[in-house]
Every structure is written in C-alpha cells, then in structure tokens.
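We begin with a single chain expressed as structure tokens, specifically the form predicted alone.
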Amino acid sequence: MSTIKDITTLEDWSQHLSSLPPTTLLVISFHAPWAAPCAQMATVLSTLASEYPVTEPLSTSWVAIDAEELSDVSETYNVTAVPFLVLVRDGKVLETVSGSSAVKVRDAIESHAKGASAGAAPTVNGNGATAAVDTKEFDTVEDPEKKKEELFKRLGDLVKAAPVMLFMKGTPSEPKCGFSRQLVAILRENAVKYGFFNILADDEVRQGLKEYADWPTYPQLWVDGELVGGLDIVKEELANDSDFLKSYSVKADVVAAS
C-alpha cells in the first residue's frame, strides 16, 4: 500500500519530482502544525493512500509539505490556506482542493487516479462514431439551504484554524489593500503568531463569511473562533488594552515553554 512521504527540504522536493514517471499522479498535501483541520486531513489522506497499491511504474505518489517551512513550494502552487491539496501529473496541476472536506478530497483523487488507469478512452458506437453521453438524467437541483449549511460548517472550521486568524485581501507578503497591509503590520509589531486566508482566492468564502460573521468588510481578525472586527476595531482594542494580543505572541509561547 502507498504511504505519505514528508518533504522537509527543497532538495528532497527536487529529488522526489525528478524520480517520478510522467504518468504518476502526485498528491501533494500542504499543511501547518498549528491548524487543527490539517491533523484531520492527514488522517484522511493516510487512509486514502493505503487503498492504493505501490505499482511499477508508480501510479500514485503521496507527499506532505509544511506550507510555511517550504514557502517557495507553496507559492508555486498558490497555496493561500491550509489544508490545501494539489494533484499534479507530468508537471501539470490537474486540480486543487482547499479546506478539510474529506468527500471533495476523495472524489478528486479517485477521479484523476481512475483517469490514469482507465486510459480515458472514449466509448465508440458500432458505426465508429464517438458515443455521446446524455447527462440530463444525472442533473440534480442543489438545495440552497444544504449548500449554505455546508459552507457555514466550513467557515466555522476556518475561523478556528488557528488561535488568531486573519481573513485578508492577498497574503501577508503581498497584501492587496491598505487595510490588510496595516493589520498585518500590527500583528507583526506585536509578534503575533497567526494564520491567514486570502479571501480573493475563494469567492465562496469571501461572500459567505460576510453573512456568517455579520460583518460586511475585509480584513477581518478572529481570535479563538470569535470575530474581533476590522482594522479600526483592532486599533481601538489595542488603544484600550496594549496587552490585548500579548497572550498570542511568539514571546508568550517562549515564556510558557520555559
């Protein structure tokens, strides 16, 4: 059975890529040690990997990468949040899955793994013409309430992905608006250890979080799963209490460990 290999250096990453045949489906799991959903996803992927035998040539290859430790690799695949799954074959990205939905991850992997083994050959009629598949009978009407419920569950997991979560436009290294840039600067000045989500990369989250939080603008700062607010609110909190973010700082972690 297949297992997941931890990639810890750029050298390991380069060697692994060069060792793969062009037909191999490469399953890349980006994670972060502080994000609880990543631990859940690791269990899901480990179980899925065990269902795929080791073949010759290799049909699937499974790797795990710390998104923060190997940021160069993360940027290559536009990783803006964790957990984040990337499926690659012959250097080409086939599909990405953001979030901790085990169903979406399984479906994506099975879809592309089957594609390789089946050869993706079209069905042909007796007269030599390619058969057209009528998909109308498979069409289903999506329940808006169920979709909203699933989205809110995902958002509930996202806002708790780290003790301090910043939902911003862009990334900390490349903010896409002045308010996001200022809030990143405040967190850095206070040495706060935080997770972030680029809402420009996921319109479903961008629109849904406004309703979930009952807060119409970005950036949004969440602490322990509770909304603090935007830039003005964070500034106000710090003005009233300079130690507002102290317990979430890297310095606090050092003191706790000593």
Contents of the next structure:
Amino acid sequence: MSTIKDITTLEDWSQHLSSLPPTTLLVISFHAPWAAPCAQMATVLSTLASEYPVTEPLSTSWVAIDAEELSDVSETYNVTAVPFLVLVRDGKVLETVSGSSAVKVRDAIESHAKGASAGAAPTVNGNGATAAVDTKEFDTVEDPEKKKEELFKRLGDLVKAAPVMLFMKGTPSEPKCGFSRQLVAILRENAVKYGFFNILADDEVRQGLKEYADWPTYPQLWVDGELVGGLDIVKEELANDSDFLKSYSVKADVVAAS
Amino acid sequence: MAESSITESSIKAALEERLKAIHVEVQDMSGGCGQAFTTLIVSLEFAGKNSLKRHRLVNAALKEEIAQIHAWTAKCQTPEEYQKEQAATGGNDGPSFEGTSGGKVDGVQQ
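Alternative state: the form predicted in complex with the partner chain, after the form predicted alone:
Full assembly next; the chain just shown is listed first.
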C-alpha cells in the first residue's frame, strides 16, 4: 500500500520529480499547518493512498508539500488556497482539486489512476454521491455559525471518504480502546475494505462528529455515508445477517498484492 | 481515573423510568469507578425498531450519563426476544462481557 511522502526541500522535490517514470500518476497535496481542513484532507489522502499498491514500475506516487514553506513549488502550480490537490503525469498537470471535498478528490484520483498503463486500479468504487461545488478556500471564517456549517460540511465529506468508514480511537494497527480494537478485528475477520479516521488525532472531528451523527460514542462505523452504529450494533447486525457488509468485502474484488 | 456519580442502580432506575424497561441488568466494568458499563435492557419500547433506533432511544434516555462515562455497551431486547434467548441459553441471557477480562475493561485504571 502506498504512503504519502513529505517533501520539505526544493532539492528533494526536483529529485523526486526526476525519479518518476512517465507513466506514474503523481498526486501532490498542498497543505498549510494552520488550516484545519488540511488535517482532514491528509486523512482522506492517506486512506486513498493505502488502497494503491506499490508497483513496479510505480503506478502512483503521493507527496505532501507545505504550500508556504515551498512557495516556489506552489507558484509553479498556481496554488492559491489550501488544501489543494494537483495530479501530474509525465510532467503534465492532469487535474487540480481545490478545497476539502473528499468525494471530488477521490473521484479525480480514481479516474486518472485508471488511465495508467501499469499497476492495478483501486478496488473500491467511489459512491454515487454528487459532490457539491466547493468554493470555500481558506478557513479564515470567525463566525461560529459559519464555522459549524463548514465543519459539518467537512464531516459530510469525511464520512464518505470510503464506502465503509471507521471512526475509531487509534489506528487499525494500534487501536487505543477495547471497543475500537474489537471492531477492527470484526472488519478484518469479514475481510471488509474500509477507510479509517483516528479521532484521537483530531479533537474537532471527535466532538463535531458526535453532534453530526447524534451519536455519543466511538467507534462509529459508517457505510455509504450513513451511520450504522457502534460495536454493539455491528455485532447484532452480523448475528442477524451473516451477509452484512459482504458487498464491501475484499473477497468480492480482484485484489493486487501490496 | 476520576470517579463519576453514576452507578449501576442509578442507571437501572433511569432506564426503568425513562424507557419503561421491565428488566435491566447493569454491570460496572470499571472496578467501581462508574466509568464503564455493560447493560441488558428489556423493554416493549424496542418493538418494531431496528438496532440503530433502539440504541438511539437508549442514548436519548441516558444522554447525560453516557456523556460522562468512558465506555458503554447495551443489549436492547424486547420482552419476546429476551424470553427466546433465555430459553435458548438456559437462562443465561445477560449483558455482553466480550472484550473484558473477568468483567473488567482492559486498560481502565483503578
């Protein structure tokens, strides 16, 4: 599975660029540490990246750049707002996505990744939700009402970042709570393909999602943008129907070894 | 870990009153700190509701309490379901202790 490489110097940047074969889809994420939507975008992207196996020759390469630190690179790609995504292949810009719509980002990456001649396409399909046009760029809004609206909009995208999304304490490889650990185990036993978000790493999402979902606890499992519930409910659903989540299982798809 | 004022009996009372629960079993899994509970709730109010709706009903009834505690597990059954499971398990239908060590949640400090 691919991971996102942080590029911090211009030398690293030019070296990375020159090392890429012409068929590789380069996913460049521009971020700023002070902009909250960037933290969510980082999660959406690392979830996406993990679905793409590291292949030979390289089918996708994922990098993250601090837009202010490496302002020269930002200028090259006309980055005026963050988060900002640029998709490049063979030195040509294929598409850019401005703003924090997880659905738009996923769609853009998936459609261009399929264009690659080498490497496996991702096995997860984006859901059919239409993405709202995201014109909000910098998160400079002070008004609390608007801030909440923004947060809810981001959450709306985040719960759709993958067809099955797990909001948990910790990560699947290092759960920080017994219930999260159990839910991860259940998903693994059922070979379910899912994206995850560590709510311990983002307090805004942690509190905001409780309100958005009207659900007081974690872990939370969301499927196709809707809340299924916590550990209890997932266990009950499975007890009632062993085919629950079957359509999200990896066994159903062609899997490339990572 | 801080103690809360929530106890097995306070939860039981709240459920009986707010959800007309006819049978409630509550177990404090945090070693008496009132921080982690597993419950079995039997109420007619659950009839005709799916899992999520039942849990939402419980969440609404125990909103204040759940907001204060660290871990919450609930098994929501209608009287009919309770009877069935009692029969099936030989009278052993109870709150879920999965994931606990001897009825205590791992990692809960005393």
